[in-house]
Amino acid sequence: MGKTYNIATIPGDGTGPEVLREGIKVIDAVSKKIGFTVKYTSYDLGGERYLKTGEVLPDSTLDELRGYDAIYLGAIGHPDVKPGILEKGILLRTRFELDQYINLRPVKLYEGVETPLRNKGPDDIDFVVIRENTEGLYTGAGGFLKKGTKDEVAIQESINTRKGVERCIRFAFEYTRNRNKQKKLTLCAKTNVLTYASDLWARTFYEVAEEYPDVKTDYAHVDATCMWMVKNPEWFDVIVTDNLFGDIITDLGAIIQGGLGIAAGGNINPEGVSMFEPMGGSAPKYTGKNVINPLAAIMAGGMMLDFLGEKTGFIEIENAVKKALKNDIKSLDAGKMGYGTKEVGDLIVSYINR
């Protein structure tokens, strides 16, 4: 008998519950095939709860989340809630307080998926971005002076600690070594302008690199990174970067791998509870129409299994997704897939069960 995993699910807003439902369906098919058990506990965090109760993420709920093996998220974002309330109150607070200090974003183009990059294919687009997830400009440090007047001043500070930078970089070196492809780690920063924060990143990067002689190192300014991701994505193996730059370049990565419909990510605490999610938003205009693409949520579920130690489960899911993309699914765009949301989930399960 295999292991039992206790997973907290947060369906969230808009189409989040729909895509998460298909992800759970696929995980259940894999667990039955391989022989492990997944138990789910759902939390009604999101816009509807906030509008009814004024609660975003109660302390008691956050304490409960600490006790799970992982968290599986659908989407956060409600059209009737001011932007920032849910994102900061749920997503950022969960990342910060559960110390999910790594954001892990594979950028991989699968056969059958179109990329906007001319003459590039699956052999060219296959790299990973490791983004520091709990520091930088996202800490909320700063404030206003004379807000609302003609003399208003807004200050937003980037907080970078040696501890936070080093543990992210060490994770990246270990990941690059274990990924065992090009074994090349690229630091993405802006040392020519952000001379304090980027200097800390660069010094730490090259100091840690001495402990990994088998890993090649490289450096690129963030603007150059964006350029090379478009022009020569095959140059990259693993990229490590700070919170803001990582947020930006992973969205660029999503587009070159075919769009947010396939982009999945993990918010990782290697020593604690991690959270896995599709990278797209809640897409409220598609809610309840059975047209949203669930593949990113399904792949996020695969990443979750991989993190939990069920590598075979991840491989089963990825192989099923590859087959569906190559043989069946016409587009990653909502309403253009040739299948409904539920039917895509059923299709992936059918490939797993063959």
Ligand code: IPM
Given for the second form:
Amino acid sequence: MGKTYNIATIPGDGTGPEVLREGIKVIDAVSKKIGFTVKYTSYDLGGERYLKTGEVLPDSTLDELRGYDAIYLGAIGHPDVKPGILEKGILLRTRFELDQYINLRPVKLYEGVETPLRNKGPDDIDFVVIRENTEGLYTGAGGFLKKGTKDEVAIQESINTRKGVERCIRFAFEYTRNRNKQKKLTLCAKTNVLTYASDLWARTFYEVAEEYPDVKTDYAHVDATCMWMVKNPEWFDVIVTDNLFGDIITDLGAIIQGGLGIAAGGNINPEGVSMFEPMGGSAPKYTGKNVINPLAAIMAGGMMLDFLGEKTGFIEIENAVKKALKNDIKSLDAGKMGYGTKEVGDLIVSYINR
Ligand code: IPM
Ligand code: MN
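Having seen the form predicted on its own, can you show the form predicted together with the named molecule?
Below: every chain and molecule of the assembly, starting with the one above.
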């Protein structure tokens, strides 16, 4: 008998529950095939609960989340809730309090998927962005002076600690080594302007690099990184960067790999509880229509299995997704897939069971 994993699910808002349902369906098929068990406990968090009860993420829920093997999230965001409340209160708070200091976002173009980049194919677009996930401009440090007056001052500070930067960079070197492709790690920063924050990143990067002589190092300013991701994506193997730069370049990454329909990410605490999610939002206008693409949620489920130690489970899911993209699914966009949300889940399961 294989292991048993206890997973907390947060279906969340909009299309979150629909895509997560398909992800769970796929994980269940894989676990049956390989011989491990996954138990789910669902947490009702998100816009509906907030509107009904005023609760965003109770401390007791956060404490319970610490007790699971992983967290599997659908989507957070509600049209009737002011932007920021749910994002900060649920998503960012979980990342911070569970110290999920890595945001791992693979950018991989699969065969059969259309990219907006002319003359680029699956051989060219295959890299991973490692985004620092607990510091930088995301900590909420700063404030207003004389708010609402003509003399108003707004300060938003980027917090970069040696410890936070170093653990992220170390993770990136280890990851690049184990990924074993080009074995090249690119630091993405802005050393020409951010002469304190990016300086700390660069010094730490080159210090840690000495312990990884087998990994080639490279540097690109964040603006140039955007340019090269479009012009020469094949140059990249692994990119490591801070929280906000990582947020921005991974949306660019998502679009060159075919869009948010396929982009998945992991909020990882290598020593603790990690959370896996599709990168797309709650897509309110598609809610309940069975048209949203569940592949990003399915791939996030695959990443979760990988991090739980079920590497074969991840490979099973990725292979099934590859076949469906190559043979069956017409487009990654909602409503244009040639299949409904449920049917995409069924298709992936059928490849797993073949
Ligand atoms: C992401 C999202 C979040 C972020 C938002 C929703 C707070 O854009 O996961 O990339 O900025 O990190
Ligand atoms: Mn983002």
